[in-house]
Structure formats: C-alpha cells, structure tokens
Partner chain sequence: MAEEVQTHAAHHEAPSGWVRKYVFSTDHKVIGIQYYMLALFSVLVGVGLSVLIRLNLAWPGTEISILGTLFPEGAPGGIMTPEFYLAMLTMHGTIMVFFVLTTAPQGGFGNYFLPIQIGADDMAFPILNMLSFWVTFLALAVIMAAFFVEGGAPISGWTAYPPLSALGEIAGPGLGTGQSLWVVSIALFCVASLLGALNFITTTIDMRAKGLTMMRLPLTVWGWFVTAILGLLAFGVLLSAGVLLLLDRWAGTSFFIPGGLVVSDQAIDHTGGSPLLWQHLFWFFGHPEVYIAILPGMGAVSHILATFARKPVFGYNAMAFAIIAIGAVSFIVWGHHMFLSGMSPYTAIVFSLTTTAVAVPSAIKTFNWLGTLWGGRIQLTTAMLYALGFVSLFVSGGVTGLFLNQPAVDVYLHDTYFVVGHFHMIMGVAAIFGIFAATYYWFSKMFGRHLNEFWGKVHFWITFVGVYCIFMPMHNLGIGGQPRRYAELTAFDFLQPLVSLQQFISIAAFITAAAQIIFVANFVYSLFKGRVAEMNPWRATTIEWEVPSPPPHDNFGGKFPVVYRGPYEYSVPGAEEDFVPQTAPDARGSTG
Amino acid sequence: MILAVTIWLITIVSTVLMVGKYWWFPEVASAHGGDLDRQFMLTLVVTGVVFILAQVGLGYAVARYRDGAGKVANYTHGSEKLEVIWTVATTVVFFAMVIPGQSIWADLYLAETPEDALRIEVTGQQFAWNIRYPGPDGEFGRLAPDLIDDEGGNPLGLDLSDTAAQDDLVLPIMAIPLGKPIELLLRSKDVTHAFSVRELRVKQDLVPGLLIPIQFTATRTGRFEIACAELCGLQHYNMRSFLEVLSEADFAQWLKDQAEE
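Taking the form predicted alone, give the structure of this chain alone.
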C-alpha cells in the first residue's frame, strides 16, 4: 500500500510542477516560436493525461492486487480486443499531433528562403563558435582545409586569394537585425555539436561533413545565449556565445564596427 501511495504522490507532484510552469520556457523571440509552443503544449496535455491515467491505474493495481493472506495469483492472456483498441487510438492520437507539427518543421527547414534573407554561416568546433558573415559583396569566400590555423586567427581556413573571402567576417559572437529573415548555414569542424538558442526556439545538431540550413525571423530585441546542446568533449560547458537582436540601424552599425576592428 505504501508503494501505491508513493506512486500517486509522485503523480500529483509531477502534475503540479508542469501545470504551474515552474522552470518554464523563456519568453519567445521568433516568428515560429508561438506555433512551436502551442504544439508543445498540445503534446504535453495529451501525454500528461495519459501519464496521469496510467499512474493512477498502476497505483490501483498495486493496492488492489497486493500480496495478502489467502490471495492466489491468476494468469490471464489479456484481451485482444482491448489491445487493438488502444493501439488504434494511440496511432490516431500520434498522427493528430504530428501532422500539425510538420508545418512548423517545414517552415524551419524546407520553406523557400526569402530573397532578402541574411545568410550567416555557423561553424562549431571544440569548444567555440565561429560565426561568418559574407561581407558587402554578399558572397562567402572559398575555404581551404589546409589553411586552417586556429592560433593564427584563421579557424575556418579562409582562402584570402579568393576576392570574395577578403571581406568575410569571422566572429565569436552573432548579431542579427530585428524582423529580417535569417538563414543559418550550420557546419561542424570536428565532432557533433548542437546550435541552441532557447528564446528563438531553435535547436539543431551540427553534423561533421554536412551543411545544414535553418531559417527563422527574430521578433524582439535582446541578448540571448548560444549554447551547445550536444555533449562534445571535456570542455563542453565552455562552448557558449551570445546572439544580439538589434534594430536595422544598430545592426548596420554593429557590422561596420566589427569590420573596422
């Protein structure tokens, strides 16, 4: 009986913590974030109801069929009808939740990139972020692996013999303009990393050998942490940077200042 009561207490505490939204998401700062939060809430409500019913049933089974004098266990084959019902119900609920979420995923990964989007390349390495802007010409310069020199200030291997590479900016921090479509081109230099900005509701693995595009639009100004959300080595905790969402004018000035430095 103690075990049954413990199960019910854990269920009650877990439910209160989730309904009360303790340690909840920070305020959203991207155009797709509201839809993603609503999808998350729908999933949480559905799975939460299932969780509560399952744990209440488990506690009841523990209490009802606990060992006692004169009690004998009986074997049952179960009910094929019930198995079919809950399997079909689970399938229907699953697709009912997944299908709306596909449109959000498609907007991030499959939607056509707007012509006026700002393209920024993000390369993760142990244990730093390299943020590359294309410069006034709007083109990224050529990279050459044999030119990579971390100590010499060329962590990406920019080939400066390429005219397009001469005005590229490689920075440890990122800034973007408010309300402008952004396309990030995500790369990894060594192992798997994960680019994560909670307020933007953006989290994407960086896989060695792949160029992974993702797009979003920031909806409020602020300074947000860029974290690596994939364990990538002993100094994983040090792999962090910051993203600033600025007005168009402030972003233009920031970009100019970075180029001059």
Contents of the next structure:
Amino acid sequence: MILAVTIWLITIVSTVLMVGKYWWFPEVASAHGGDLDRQFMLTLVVTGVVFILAQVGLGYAVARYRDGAGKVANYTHGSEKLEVIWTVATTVVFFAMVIPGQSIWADLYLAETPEDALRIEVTGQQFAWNIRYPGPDGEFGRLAPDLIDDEGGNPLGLDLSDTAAQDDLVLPIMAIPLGKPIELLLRSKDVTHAFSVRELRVKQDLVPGLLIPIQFTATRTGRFEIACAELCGLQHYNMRSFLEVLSEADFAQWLKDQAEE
Amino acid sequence: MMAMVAPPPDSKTGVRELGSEGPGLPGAPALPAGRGGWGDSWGNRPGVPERRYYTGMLVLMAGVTMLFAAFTSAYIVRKGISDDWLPTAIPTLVWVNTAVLLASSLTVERARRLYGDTAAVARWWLATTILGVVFLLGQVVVWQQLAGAGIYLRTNPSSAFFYILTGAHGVHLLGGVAALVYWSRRLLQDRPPTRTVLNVTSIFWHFLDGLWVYLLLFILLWR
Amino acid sequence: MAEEVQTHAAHHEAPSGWVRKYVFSTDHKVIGIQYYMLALFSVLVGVGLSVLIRLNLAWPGTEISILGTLFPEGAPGGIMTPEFYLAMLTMHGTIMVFFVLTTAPQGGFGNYFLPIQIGADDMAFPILNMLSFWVTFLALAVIMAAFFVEGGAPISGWTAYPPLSALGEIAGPGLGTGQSLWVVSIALFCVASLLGALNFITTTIDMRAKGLTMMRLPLTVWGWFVTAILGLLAFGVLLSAGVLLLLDRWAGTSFFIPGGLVVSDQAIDHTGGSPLLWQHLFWFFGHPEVYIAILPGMGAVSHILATFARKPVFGYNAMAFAIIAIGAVSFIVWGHHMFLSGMSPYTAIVFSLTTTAVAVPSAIKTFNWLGTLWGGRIQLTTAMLYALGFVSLFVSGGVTGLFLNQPAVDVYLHDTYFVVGHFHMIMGVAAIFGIFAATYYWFSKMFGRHLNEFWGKVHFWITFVGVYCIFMPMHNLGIGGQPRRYAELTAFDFLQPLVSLQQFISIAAFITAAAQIIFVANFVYSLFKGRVAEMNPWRATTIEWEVPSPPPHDNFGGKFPVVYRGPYEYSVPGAEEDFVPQTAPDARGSTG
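For the form predicted together with its partner chain instead of the form predicted alone, what are the coordinates?
Next comes the full complex, and the chain you just saw is listed first.
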C-alpha cells in the first residue's frame, strides 16, 4: 500500500510540475513558435494520459493484488485479444500524434525561403558569435581563412579586396526586424556549435565545413539571449550574445548606427 | 536434488504447457551425456557436439562484416562529400597477392576434403599456411611501394582508406594465419586437427578471401 | 567425433590454484562476478563524479576547501574550474554507459546466469569469455589513466564529437593525451564486447538443455540474447569510428575534420572531412547501445515480476517478440539524435517515424507487465520493489521519448535538460533499477547468502523517491531552456530562475548518492555474514534455482537438466505447490 501511495504521489507531483508551469517556456516570439508549443502541449496531454494511467494502474495492481491469506493467483498466460487491442491502440494513438506534427518541421526546414527574406550569416567560434550583415549591396563578400585575425578585428577573414566585402558588417550581436522573414546562414570556424534562442524556438547546429540555412519570422519585439547548445569546449557555458527584435524603422536605424561605428 | 538426465517422462497430465511444440522434446531417445549433445529448436540433429564452433564462426563473420560495412560506408560518405579525393593508384603487386590468396582458398579446401588422410591434409595445409604468409608479406611490400612513391595515410582520403582497409583485412588474416600455423605444427607432430577444426578454419579462410575480393572490387569501383 | 567430446570433458574439472580459480578463471560464474565487481567499482566512481557535477551546477564558484585538498589542479583554492567540470561530465557519461550499464547486466548477470538458465555447464567458449573480461578490464584501466595524465581527462562529452575531439590540445584541455586514452579505451571495450557477444549468441543457440526450445527460454535469456546480437552488430561500427578518429588524431588523416578550420587564430592542416560522419557512425552504435543497457533489465524484471506475483508472465510470446522488435528497430532510429545536426531535413522525418515505432513494443511490454501483476499474489520483496520501480521509471522515462522523436518539438528541447532527464530516467536509473532488482534477486544464488531485506528496503525507498526528485524536475529545466553541459549557470540571465530547481536536484542527488552506501555496506556485510540461502528461496521455476547456492564449478555436477515446460509456471491449478520447475517431469510439480 505504501508503494501504491508513493507511486500515486509521484504521479501527482509530476503532473503538477507540468500543469502548474512553474518552470516553463518563455513567451513565444516567432511565427512558427505557436505551432511548436501547441504540438508540445498535444504531446504533453497524450503522454500525460498514458503516464497517469500506467502509474495509477501499477499502484492499483500492487495494492489490490498484494499477497494475503487465502489469496490465489490467477493462472493465465495472457490474452491474444488484449495484445492485439493494445498494440493497435498504441500504434494508432502515437502515429496519429506524431505524423501531423511533421508539418511544423516541414514549414521550418523544407519550405522555400521567401524572396524578401533578410539574410544574416552567423559564424560560431570558440567562444564567440560573429554576426555578418551583407550591407546595402545585399551580397556577402569573400572570406579568406588565412586573413582570419581575431585580435586584429577580422574574426571572419573578410577579404576587403572584394568589393562585395567592403560594406559587410561583422558584429558580435544581432538585431532583426519584426515581422520580416529572416534567413540565417550558419557556419563554424572551428568546432561544432549550436545557435539557439529560446523565445524564437530556434536551434540549429553550426557544423564546420557546412553552410546550414534556417528561417523564421519574429513576432514580438524584445532582447533575447543567444546561447550555444552544442558542447564546444571550455567556455561553452559562456558563449553568449544577444538578439534584438526591433520594429522595421528601429532596425534600419540600428543598422545605420552600427555601420557608422 | 531434482530430475537431472531424467528418463523420458510418460506422464503429461492435463496442464497446458508453453512451447511444447518443436524438436528437442522430452521423449526423444536418450543421448550420451555431454555438452551440446542435445537437440535444439533449430532442428539440429543431436549427436553433433561441435555445432557451436560453426555457430561461433558464423557469428564472428557477422561481426567482422559489420566492421567492414562501417569502414566502407565511411568510405562512400567521405568520398561523396569531399572535394579533395584523388584516386590512389593500386600497385600491380596487389593482383599477384590476390592470386596468392585465391590459390590459398583452393589449397585449404583441398586439405579440408582430404580429412582422414593426415599426410595429405598436412601437405595442403602447409601449402595454405605458406600462401597465407606470402600474401601478408606481399601486402606489406605493397605498403612499402606506396610509401616509396610518397603515398602515406595522410596523403589523401583515398590512400588513407586503402591503408585502413588492407590493414584491417590483414589483421584478421593474421588471426587466420595464426590458426593455420598452430595446426600445421600439430600436423607435423602427427596430431591432426578434427573435422570441425578443418571445417571451421577453412570457412574463416574462405570468408577472408571473399572479404578481400569484396574490398578490392570496392576500391576499384569507387575510385 | 569421440575425440572431440573428450577435449571438452576437460572443462568439467575444477581448476586448482588461486590464480586460475579467481583471477584468470574460465568459469562463467567467476567471470560474471568479476564483471559485476568491475561494474560496481565503476558505478562508485561514476556516482562520485556525479556528486561533483551536481555540486558545481547548484553552487558554481563556491569555495569548498575539501575539493581544493582533494583536487589541487581541478579545484584550485576549492573552486572548481570549467575544465574540471567538463572532464567529470565526460568521464561520468563514459564510465556509466560503458562500464556500468553495458557491463553489469550483460557481462555480470548474463555471464553468470545465462548458461545455468539454459542448462549448460559453461559458455560455449570459456577461454574467449575470460579474454573478454580482461580486455574490458584493460579498457577500464586505460580510461582511468586519463584522469592522471597531463591535461587531465577529455572534455568532449561521452559522444566525443569531432572536430572538438579530433583536434588535440589546441581545442581545449584534456583533448590531448586524455582524449587519446579515451578513444583507445573505447576501442578496447568494443573488441571485448564483440568477443562477449559472440559467446552469448553461440551459447544461447547451441548449448540449451534438452527440451528447452526458444519459446521456453526465460525472458532473461531473451534479453541477453538479443542484447548480444545488438552488441555484435553495433560495436564493430563504433570500433571503426574509433580507429578513424585515432588516425585523425595521430596520423594526420581527415575523416572527421573539414578543411579551412581556424582554431584560436591558428589554421588547421586538414581537408575535406565530415563531422557528421562521426555522428552517423557513433549513433548507429549509440542507439542500439541504449537497448543494450535496458533489454537485460527488461528480461530480469519480467522474470522477477512473475516470481513474486506468483503468476506466469502475461503474454510471453508478445514479450519475447517485443524484445526482438525493439532490437531490430533500434538499428534504424539513430538519426533522431541528429535532427539538428545539419543532415537532410527529409531524413529527419523518416527517423522520426521509425523512432515512433519503438514506442509500440515498449508499450506492449508495459501492458504485459501490468497484466502479469493483475490477479497475482504479490510478494513485496526488495527485488520485487526494484522490479516495480523499474516499471514505473520505464513508463516515466519512456513517455518523454515521444517528445524528442518529433523533430519540430526537438528543435526546442534538443540538448536541453529535458533530454538529460529523459535518458537518465530510462537508460540510467531504469536500467540501474533492473540491476538492483537482479542483485537482490540473485545475490543468494551467486554468493550463497542473502542480502539483508530490511536494509534493502531502506535502500529502495530512498533511491526510488530520490531518483524521481532528481530526474523529474530536469524536464522542467529543459522546458525552461537550460542547455546541457554548461560548466556554470552564471553567464545567462534566463538560467537564473532555474538555479533554485538545480539546487533542489543537487540536494536530492546527494541524499540518493549517500543512500548507496547502505547498498555497498549491505553487499559487503552479506557476503560474509548474510543469512545462508537455501537452493530455491523464492520458490521459483527456472533452472538456476535447481542447483546449489552457489552452484558447483560445472553447475550441474556433470549431469544435464532436461526441460519439460515453459519458464513461468506459477500457481498452476492442481499442482502440489504454487510453482512447477521447468525441470519437473510431472506437471503437478513433483520433482521425484
């Protein structure tokens, strides 16, 4: 009985932790984020029901069928009918939950990037973020690895002999305009990092040797922390920057200010 | 204690028994006591006590296959993604080595089939051993030729894979040669191997031979 | 033929001499105990490391003078450095996954009980068996050495993703010699596991007693058998990856290191490799590895639930097929570790669906466990408590998998504490509960004395409540966005509200870790002073309970058991007792 009660208590506390939302998602700030949160909640409800039923059932069985005087165990090897029922039921429920959710992934990773998307390049390195805006010409200039000089202020190895490179803006922080599709081009100089911003529901590895695009649209202004989410070495925990979502006008002004500095 | 080596039961009362179908049931003729002497559900006849060596060899080959499957998958991926792949020229000696190894498969098979005639087994077995050693030495010479031409592990991914695949194959073949040498000594001392030993060793040897042909074709076709 | 039988008769003689008996023994029971002790040592190290990890997570930068004394380099002045933290984290993961979760259930209990349960006097290849153990031992020695070399243990996590793990010292402390030792140790471990798997598979196929068909095997044997098949097919792949990584580190090849890297302003002389190649090879091994850790536990728990519910296992065939199904599917799900790795987003959807399929046999197992309990006569021994705890934890750790298998949801949860909570729950503590259940169940058979039940229960209650207190809240940390593998939680504003929860977890972890002293004390005390065990104290049906505790050298005194029925004939109507041994010729249970 103590075991049954303990299992039930654990079930209740676990449920309360989830339902009470004491430690929970930050308010969403991207267009796809709402769908993602809804899919999470759907999964939480489905798995929550499974979790509660199984734990309550386990506790009940232990309490109800505890050994005692005069009790006789039921001699049975099972029931094929039950096996079929629960196999089919779990298959249907789990796949019915998982398959529709794939559309969110498809919207994020398989959809064409809109023509008017603002392209920003993000380069990870131990232990800093380099954010590059293409400048007024809309083109990213050439990079030459042998020109890389962290201390000299050229962390990306921007080749200034390329005219497209001359107006490129390389910053340690990021700002984006509200409501405009953004395409980030992710790359790494050294080891694998991951770009993550909680509020935007965005996370993607930066793999050396690959250029990985991701897209999203911000739906709320604010200043969010960029964190590295893939172990990249000693200062992994310290690899931090900021992403500011500004109104279009503010963003234009911000970009101008940054270019002048 | 309990009913060990029980006589065949004559009573199977009312209770439903699980899995009472299939071979190896109680009631089969009594067998001499001994390990692995019992029939089992895979339909093996009792009285073949050395089955586990065949099974073990099959399992071993499955494991080795996975190792090489991983290496060759890595090869395909690495070649597919890279812009730095330059095919490595395969020295002519490789073909000679291949011929030697194929020949050794024939000799070991000959030895296997002559089971019973110890002198003949010894002759063919020794021939196999020598061919095996010659193949290994030949592979070392191939490495030396490549190194002499300035082609090392680090020169190019294709050369790296050439060294790895030949090396990994060589390590396994070395195991085979060790078995051949051991039993050669025994044969020379007129203590011949059992049929099981002959069979299992030659299965492994053929496998290494086939593995080599696979690797060679692989390297040739995915240059 | 006759001569072949003779060569093996030699096995029946017990070896004389202490070294051949207890050190380089070919007796599967001695080897099983050796594996178990190796795992016990490793788990103590692993838990010790987790205590240090929890200390730093909850109170980073705090001066704890004893740490400064114990680890003058890792915690100068009593304050842990980030490299120390990451080294502890890497070693904790590696030691736990390989040397505890892979070693104890399979190498330990599997070695000891598989031959006995199938009525064999030893493994198919006893010398190979001995070799497997000693290579594992060597692997452990090599990885332990990493603590003591220049630069310390590696900091690249148990997954050792290149380029971080491939570049050497330049990428961070511990990535020089320490990382090399790590790779060598894992490669050795692979070889040992392959040899072990070969032995388990062959033994199960060819050494079964007369009458013991596959569908009469105890579910424990099914667990070990399928685990061995997974090991056979998975460890070779990890071995290949290890060899390639070593060559990248030592020979200047570029399998995993792409061109044009610049680390700390220094250009790296490599071209064209792919970090994703490692991830594919690693997780092709890594996912089956999860089941390698848990399948023997599932087997043992089914076994123990039936024993103490005094009921046949509900749906035996479904249980056996579920084990096979989980094993088979485990080879086509590895990509769910890589949704955000930069691999094709289309493949992510495929892997998501295959992963969902794993949930079905897992659910089947849970339903059948409940079915086994339903209508039973449940005896709450310590072993049973742990088996029930396993079921509870398996459900709790399993359902969260249904979040992580969806790439869209994984975008948020990937590499957060949600993942840490999930895998610790299922492959960590659920598997450990399987090991504990098996220990309390079989200790008497292995050592001839019982573990103390009272202290066993005390140990259970603290551990059961403790692990829930530790790992349940981790899911909330993950939902709050807390990333994994952060040496300190000081740098980010959004982490600050989570610190209180981290502190709660740490306190729970310290209490739970301390409770393991009860287990170790009970273990050591009972070895020498425990209540002497009879042959079949649990009144169980399978063959290991038909031999003395502990069994003699060749298990059956030169004879061979004959099996007449399935493994879980409990409470058979009309039988003399409430259990009918597999070896009883008469279905009423009369053992003659």
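Each form is matched to the other, and the largest set of C-alpha atoms that superpose within 1.5 Å is called the rigid core. Residue numbers count along the first chain shown, from 1. Predicted model only: the values in this text are computed from it and were never measured.
Rigid-part membership between these two forms: V45 and A144 are split apart, as judged by which of the two superpositions better fits each C-alpha. Here the chain acts as two rigid units, and between these two forms the smaller unit rotates by 13°. Fit the two forms on the rigid core and the C-alpha of V98 turns out 2.9 Å off between these two forms.
If you overlay the core, the Cα of Y65 moves by 8.5 Å between these two forms.
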